[in-house]
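In the block that follows, a single chain appears as structure tokens, in the form predicted on its own.
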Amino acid sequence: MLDTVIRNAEIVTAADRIRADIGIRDGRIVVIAEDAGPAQNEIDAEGLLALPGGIDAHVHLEQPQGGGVVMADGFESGTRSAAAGGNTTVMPFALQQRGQSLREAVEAYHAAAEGKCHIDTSFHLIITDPTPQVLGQELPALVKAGYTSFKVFMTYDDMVLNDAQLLDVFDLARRERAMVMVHAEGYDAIKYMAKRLEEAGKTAPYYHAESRPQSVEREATHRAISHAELTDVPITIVHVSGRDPMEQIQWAKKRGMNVFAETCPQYIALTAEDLKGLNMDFEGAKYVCSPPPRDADSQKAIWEGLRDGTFDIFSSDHCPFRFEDSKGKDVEGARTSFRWVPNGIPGVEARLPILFSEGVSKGRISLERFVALTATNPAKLFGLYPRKGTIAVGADADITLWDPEREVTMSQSLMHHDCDYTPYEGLEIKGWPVRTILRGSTVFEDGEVTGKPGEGVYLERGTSRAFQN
């Protein structure tokens, strides 16, 4: 007998949609049929969509910040919020601080997550100190152990890698068959712009956006692609914000290069105008993230890219800091200059509803494309497919049931994170996740997180499908 059967479901994958029952045993899907047969538990999905559980491939949780700043979400609250947003897997980053062993960083992150996760997790690595020890021993061993992706930064004082270091890391990634994620913004150009704005007395949060114009993202994206071409390695350009960097990615894709791209909710739901706050005041700090939201033309470009395949994945870049907190956005110095406002906004719970509502409900993208961007492609890109990212016999029974007609006004009162605001307050949403099922067990239903911390497991990953092209 089956453990659970989901009846009357309209099942949607990245390839097609069918109406059938889904039979689950021991956490896996074992049958998809018109009548799956008897089960100990039954879920009636009449009128609902059954989609693969969301995979958010870009999430920052409990990440060390320095300067007295503390991230709002740890593993318990972050994965709780993710489950409420229809996700069954998140991929946070294990950050290597300069001078720290990479292995040490990974072990510390596992210790922080142990027994706290509501849903499944798998870590990317962040490389900030590519020493001979890291490149020669630690990183190759970690890739072989299932940490098959890592991120590098082209900006930020304590994270930026120079071109020689980037090339060394890219070359290692090619040898070890690991995916490199790139934060592409030009470090020196941002420093120049920030200094010029501060000297002119332009210090409000809004000027964070002006200090990071699209040109600095375009230049860095072009440089990252050039390095990838030189070293012959697949890369993913993360959190792409507008048309200028998109054109660089389109150029590479047209030439057959293995360049992949990610965008995020802030680039379809916010603009730089939000950073002005009520009257160029500190309220604008709620929207400070990097790259910053752009303008209406950039939003139009992002939608074009979501439709035409420029973008492969849609992630949240969840990076939460409490607003009314001296250890968060209101850290010492933040009111004197945008430079000191912690960069990042919450979004792991809002990601799927925003894309569903603005994309599927408004006819901008199909349901199949929604599934590809939010579940199937992340699973393929980061070595989790076919265990994750699809509804198929043999896959984990990670399923989110959606009510495509439910209308909700986005509000902080609905959120399950530990941040004290949502940047999407008041956004009207049509289409809402009503039940999240992790390996056959319901972890969220009708507004309540029903799962317990520790139900999520850590996932070792295989090689990205990008290396099979």
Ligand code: URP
Contents of the next structure:
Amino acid sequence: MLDTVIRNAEIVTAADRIRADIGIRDGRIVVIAEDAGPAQNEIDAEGLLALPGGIDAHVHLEQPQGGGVVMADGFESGTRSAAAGGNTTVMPFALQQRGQSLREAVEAYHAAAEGKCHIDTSFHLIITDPTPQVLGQELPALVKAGYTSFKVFMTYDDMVLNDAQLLDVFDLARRERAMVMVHAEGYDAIKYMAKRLEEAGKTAPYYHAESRPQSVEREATHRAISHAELTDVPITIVHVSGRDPMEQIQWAKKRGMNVFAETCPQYIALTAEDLKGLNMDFEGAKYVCSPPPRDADSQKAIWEGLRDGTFDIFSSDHCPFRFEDSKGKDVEGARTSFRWVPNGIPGVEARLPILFSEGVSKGRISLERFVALTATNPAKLFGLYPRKGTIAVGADADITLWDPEREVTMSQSLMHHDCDYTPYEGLEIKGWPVRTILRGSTVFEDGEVTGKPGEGVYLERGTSRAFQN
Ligand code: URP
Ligand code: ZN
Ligand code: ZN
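Structure of the form predicted together with this ligand, please, following the form predicted on its own?
Every chain and every other molecule in the complex is listed next, the one we just looked at coming first.
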């Protein structure tokens, strides 16, 4: 006897759409058939799509910040919000602070997450201090233990790596078969621009966007690609914001390089104009993130890239700071210069509805492509496939039931995060998650998070598919 059967749904994977029952036992899918037979629990999904649970491969939760800033979401609220947005796995970052052992950083992050997660998690690492000890011992051991991806930064005072350090990390990644995620914005160019703007009295949040134009992102993207070519390693360029950096990725892909790319909701649903706020006021701080949202031409380019395979994954880059909070966007100094406004915006709950509504409902991408970008490809890129990221016999029963016709106005009042705003307020959405099923258990239904903190498990990961070509 099955534990649960989902009947009457249209099942969508990255490859196909079929009408069949999904039979679940012990948290896994054990049968997909015209009639899966009896079960203790029946779910009638007439009129709904059954999608693989969303995998958000880029979220920041409870990440230590400098300067008295505190992130709005920890593991409990962040994974609660993710579940309500139709996700069953999120991948936050265990950050190594300079001078800190990476192993210690990972242990502290696990302690912070323990017993709190509503859905499954798996950690990337952030390398800020690639010492001989880190490169020679800690990282190889951590990769073997299932931490098979790490992020490096080409900007930010407390995280930037120089070219020699980037090359060292890339080289290690090739040897250990780990995926490197690159934040590609040029540090010195941003510093130069910020100084110039401040000297001209241009300090409002909007000038954050002017301080990091596309050329800054384009140059760093090309530099990262060149380093990857030299070291012969696959890389993923994260949060690609516009046409210029995208063209660099297309150039690399055309040359047959293993360069993967991620984009995010802010680059299709926001523009730099949003940073102007009401009248160049502090409201604009609600949209400060890096790279910044661009313009209509870049949104158009991003859609082309989402359609044609330039982009492999679509993540939220959820990085929430409360707006009315001296530990958030309104930290000391933020009103005197954009340089002090914490970078990042919330989006883990809005990611799937925005891509579905703007992409599938508006006819820009297919349902299959939606599934590939939001679940299947992240699972493949980060070593979770085929346990996660698809609806198939043997996979975890991570399933989102989706109403493609439901119309909703995006609003802070609907959100389950601990942030005090959504940058997508007022956006008209068509298509909404109505039930999130994690390994066979319903954790979210009809607007209510029904699961308990601690139901999510930690996932050790295998090697990225990028190494298996
Ligand atoms: O502004 C952003 N995206 N902050 C989050 C950190 C990062 O670079 O992903
Ligand atoms: Zn980044
Ligand atoms: Zn990020």
